[in-house]
Structure formats: C-alpha cells, structure tokens
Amino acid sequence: MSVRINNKSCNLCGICIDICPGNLLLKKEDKVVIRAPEECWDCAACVKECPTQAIELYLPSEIGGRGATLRAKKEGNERIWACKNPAGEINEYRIKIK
C-alpha cells in the first residue's frame, strides 16, 4: 500500500513534506514524489492534511480495497473522508475534528 500523488493538484505547498512521519515525500523539479513507496506505513497524514486533496491513499485487499482509494479534506470542524471504490462510487464520512 501506498500513496499517489496527483501533480496537476499539487500546489507545492510542502506541508505533506513536513508531515510525512516517515520523511518519504520530497520535491524533485517541479514535483513532490516519494521516494521509497514500500516503506509507507500508512498513516495518511500526508493525505489528512493536503490542502488541495491531491494525495490518495490506496486502501489494501485485506480490508476490500482491491482498487479504491481514500481521500479527505477538512471542513469547518469536520473532516470528510472520500472513500472511492474501483467502480468509481465515493462514499463520504464526516468525523468532527477535537
């Protein structure tokens, strides 16, 4: 399991850089990239904190994940995760942040 990266909603903020506990993501030109996919041990800072959504976290087969992937962005006190199956279909979960 691993992250994704979509470049073209990168902002380049680095606020993904600074969170990833692990020190795997990094800017290479005009990029952020990780460097070392397997070792990410999904935590999904990284995707909990991007401004711009453009990280996803690909969820394992273990738990049915075959495929989908996870989002989240924070709003208000609330933050909204995205959970999109292989078929496309997004379901929303909304937890109130302490």
Contents of the next structure:
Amino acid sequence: MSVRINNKSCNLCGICIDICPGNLLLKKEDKVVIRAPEECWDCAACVKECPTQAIELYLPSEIGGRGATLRAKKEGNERIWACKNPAGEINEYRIKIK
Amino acid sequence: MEKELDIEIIKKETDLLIIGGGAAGIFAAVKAKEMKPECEVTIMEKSNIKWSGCLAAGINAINAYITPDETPESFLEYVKNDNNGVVRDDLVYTIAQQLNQVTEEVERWGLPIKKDENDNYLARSRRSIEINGDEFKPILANRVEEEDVEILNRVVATNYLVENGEVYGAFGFSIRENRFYVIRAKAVICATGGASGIYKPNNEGGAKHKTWYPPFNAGAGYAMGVRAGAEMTSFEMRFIALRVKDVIAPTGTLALGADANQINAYGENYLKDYDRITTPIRLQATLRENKLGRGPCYLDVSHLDEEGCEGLRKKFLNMSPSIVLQWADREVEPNEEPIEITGSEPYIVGGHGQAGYWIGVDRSTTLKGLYAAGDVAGGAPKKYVTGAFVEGKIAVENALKLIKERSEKKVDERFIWQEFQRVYEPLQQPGILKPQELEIRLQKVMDEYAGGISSGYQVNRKKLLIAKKRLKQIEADVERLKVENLHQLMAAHEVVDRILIAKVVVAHLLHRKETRWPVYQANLDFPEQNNQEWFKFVNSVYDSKREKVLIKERKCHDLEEVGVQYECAY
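Now that you have shown the form predicted on its own, what about the form predicted together with the partner chain?
First the chain shown before, then all remaining chains and molecules of the complex.
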C-alpha cells in the first residue's frame, strides 16, 4: 500500500510528517517524500489530515492496482472522500465523523 | 560512544509511566488524572498519539458491548465457547462488567455512535454496535491532551528498569532527536499492543504492509516483558483473521454489517453444515473448502441494492479504505462480484487472541510495579477496543494504590550505560545486515516451519525443531545489523524484538500437545482431544542469561472457583 504526494499542491506544512504512524514521511530538498512506499500501512491518516488534499491513496500493482485513487477532506462534521477510477471518473462519499 | 554519537541522556521522574498511547494507554492516562489529579503521568509513544496504533485507520463498529440481549455472564460464555473453554474467566468477566460504561464515556468524549429509531445504540449483532469511527483515535488523543499528561511522542521503549524482579521505569530512544530517555516511575503500565511481522505476510513487495494488524506494532511490550522475566501466557495461540483477499479488509463489516453469506466457488453456503459457528470455524471452514477444491470462497453481497452498496462503501471508508479502491480499480459495484476471502498471516495479539502478559485480575503482571492492559495483556480474547479501555482503567486503579506505598528508586548508572550501548549498537557496529533482511529471514522460517500461511497454519514437532534451530542462527546475526539513521535504528530494534517473540511462540507451540483452537494452534502430532493436555494455560518465563524459554503450566479455572476479587499476579 502506499500514498503519493503531489508536490504542486503540497504547501510543506509538515502535518503529515508529524503524524504518520510509521514515521515514513520526511522533507527532502523542499519536498515531502515517502521514505519507503512499501512500508506504508494504508491507514490514510496523512490523506485525511492534508489541508491541501495533496496526498492520495492507491493500490500497488502487487495487489492489482490499476491507478484508482482516494483523496479526502473535512467539511464541518463530515469527511468527504473522492474516489477516482482508472477511467478518471470521480465519485464522492460523505461520512459523518463528529 | 555517547560522545561520538552526540546523544543526550534525558533522565526523568514520574509517578506513572504508560508505555504506548493507544486505546488502553490513553484511557489509562485520562482515568489516572481523573482519579488522582496530582499524579504525574507520562506516556511514552513510538509514533504520535494522534493517529497511532490499531485505531489509525478508524473503525466502524464497537465489537465488545453488552446489548440488551446480553449480560456479562452471557458475554463470558460466548468468549469461552469461541475459545473452546480455555480463557481467563476472571479477566473476561471483569472486562464485560464495564464495557458499556466505557462506551458511554467515549461517546461523551465525542465518538459518534449510530442510533436506531428509538435513540438506542444501533446494534450490529448481540455484542456489537455501529459507530462512525473515522476519527476515533484523534478523539482519544484530544481528550488526553486536555489533561496535564506529559506525552513523549516518537520515543521507542526498549527495556524496563528492573531491580530484584521489580519494575521501576523504562528506557527509550527518540527517533526524531538524538535523545536517550531514562524514565523512573513508581508504577508502569504496558499498553503497547501486540505483534505483527512475526510471520510472512499475505502480500509481498509494495504490498507487504497491507496487513490486518498495524505493521508498526512490533511487539516491543512483549519483548521487554520477556527480557525482564515476566510470565507470559498462550503465545501458542496465534490470531489469524478472515479477511478480504489482497486488500485484507475486515469481513465482519460484510458478514454482520451487510448480512453476507460465506459461499464457495459453486455458490454453496458452506457454513450451513456446521452445528457450531465460531470465529475460528469461519476461517477453518474456508480453508477446508479450498483444500477440497471448492474454492475460492467469498462473502456474498449480491443482494445489496444501490443504497446498500453506498452504505457498505461508507462503512469501509470509516475503517479500511483500500477495498473501495479495489472496487474502483476493478470497475465493479460491491454487489456485482462476490468478495473473495482469505486467512491472514498469524499475529500475536491479546485483544483478539489471548497471547500476552500473565496478569492478575488487578492487571498486575508477575513483576511488581508493572501492569498490562489491552492487546499486550493475555488471557482475555475478544476484548477489542472497549475491553482495552476497561483494562486500562482497572490497571490504573491498582497502579495508583501501589504508587502511594512505593518510594523512588535510584537507577544504577551501570544499567543505564549497558542499555545505552545495546540501543545504539546497530549505528556503531561494523555490520552489513539491514533490519529488513533479518526480518525476511525470520518471516520465512516462521511461515514454513511454525505454521504460517504456506504451511496451512499447521505445525508438528519436527518442523518446530527446525524453526527453533533456524531462529538461533537468526538471533546470532543480530550483531551483524548495521543502520544509518534513527528511523532504521527503530527497525533494528523491531526485528530484535520480533525474533525474541518468535522464539517464545515456537517454545509454546512445542509444548501444547493438543489441537483445539482451530487454525490458531493446530498441532498435527496431536489431533485427538485430550482434556488433560487441553484445559490448562501454557505459560513461560525467559531466562535471559541462558537465553532459554522456560515453560510452566497454569491451571484453568471457572469463574465460580476464582471469583473476581482483585488478585495480584506477583
């Protein structure tokens, strides 16, 4: 499992580095990078915490990943997940979290 | 070495040290401050308490709750039946008594619990209620941050401070700063969680950490206890989860949350022929269907309508988002294809299984000054998150009593120096081995000779003796470990701890001459039932000097015999 960081949207706030349970994210040459993608558990804590939705979750090819991604943002008492399939279609799911 | 590495040694004193800021640890810390506000409490956490531990990805149900159809007595009966009679009745019962109280408490802390039309908690089964647990961990973290509790994030615990068999604190090192911690405490609660990564995982390469249990829970709490000579129980009972293939998503969400039937490749509900369906039998039956050529097996949610599919996706997003990606990648709706299921690799964990510290009903371990709660505490399977809260609470109630009577202890400087050297050695020694290389070797041995996935989870004496021999060699290679930074240093200590836990697992598996925990502990040399060999606990104490696991047996008692008086283990 792993996450991908879009360095164009990333504002280098460092929240993801602070909270990653596996200590896997770090700043390197003014970019946030994942030190070992295969070490990621897929908990999505960084995906949920990223204030600019710069982090997305994807399935690695070892378990059949074809490019679908998940991003998340918080709005009021809800988490809004955006799931993009390999054809580029996006579906949104709203979940009460508070 | 200290000078060369430029490591600062931080010495601290506290009343209560809690190792591990997960469900049990946070609940214990909050309770300590509520019961005794002047008590100094420190949490040592290898990650960041906001999203660490088993709750990092969220959960969508509380699986240990007494609904109006249940009682603490019937809960105990259920847990005992599911585990074929061998559980610690006193521990399970004392958990059951307070499950609802702690659930209501975390609801007050902000956890959204779903309600039915009468405003009662929405039951998912007789012992389970539905929640919106996406932010469960941040809710717990926010609550403990309201209290005056010192939280040491990113500090990896390495060993207890022990003198004459009593625990007086713990050592740890920071993975973000050049700091080595020596924390003296009047009482210590170990709440670190169980151990993953002992066995070869389901997936490889880029998906190797797509596991049920957090890959970051490497069993430090177990290993520290083993090294300190604490008595451990039931390490032969590995927990193996029935999960969705590849993405290892939870099956309870499908079976209980979406009324899915377990079907084989021919669409037959293969559980209907079983008189007794327990958690391990659901798994055993699945393995059997595959063996008989009737696999793959599935959970069938084809009955769900559009709204049902949407609801199912949301439940998984609350807990295990990867299955939603799997549906997207396959370009199918959840009801279009049955969902293939498989057994996970074995884990050592006291929250689902019952491997862990041998504790008294007061949650004291056999080492005075040390208590255990949650996944690291043995004897009480199926405690889950709410059970971990209850154990944290009971541990604190008793630790606070001990704090009152215990004076501070000076630490011998030699012990500090010894542990400092042990901790930082992989940065210094002229080795060549990476922690990951040793981990792969460990997992291969355990998989092939100690009942991993490739051996159908089964063991026999001949294979276990090979595992024992190979583990000795792996252990000897620890001195060849070489790391370059503090993150890798953590990985080095994780593999050291995992090797020790594996040794204990093999010793326990060799000793249990019966087979009644289906799949979790299946010894092909002893397939027949034998009550004399079954109704007892296999415990062990490690002799660090001789590097030997010494097995001791303990009797199995019914609740009526032992009652629920707060009895100490030491």
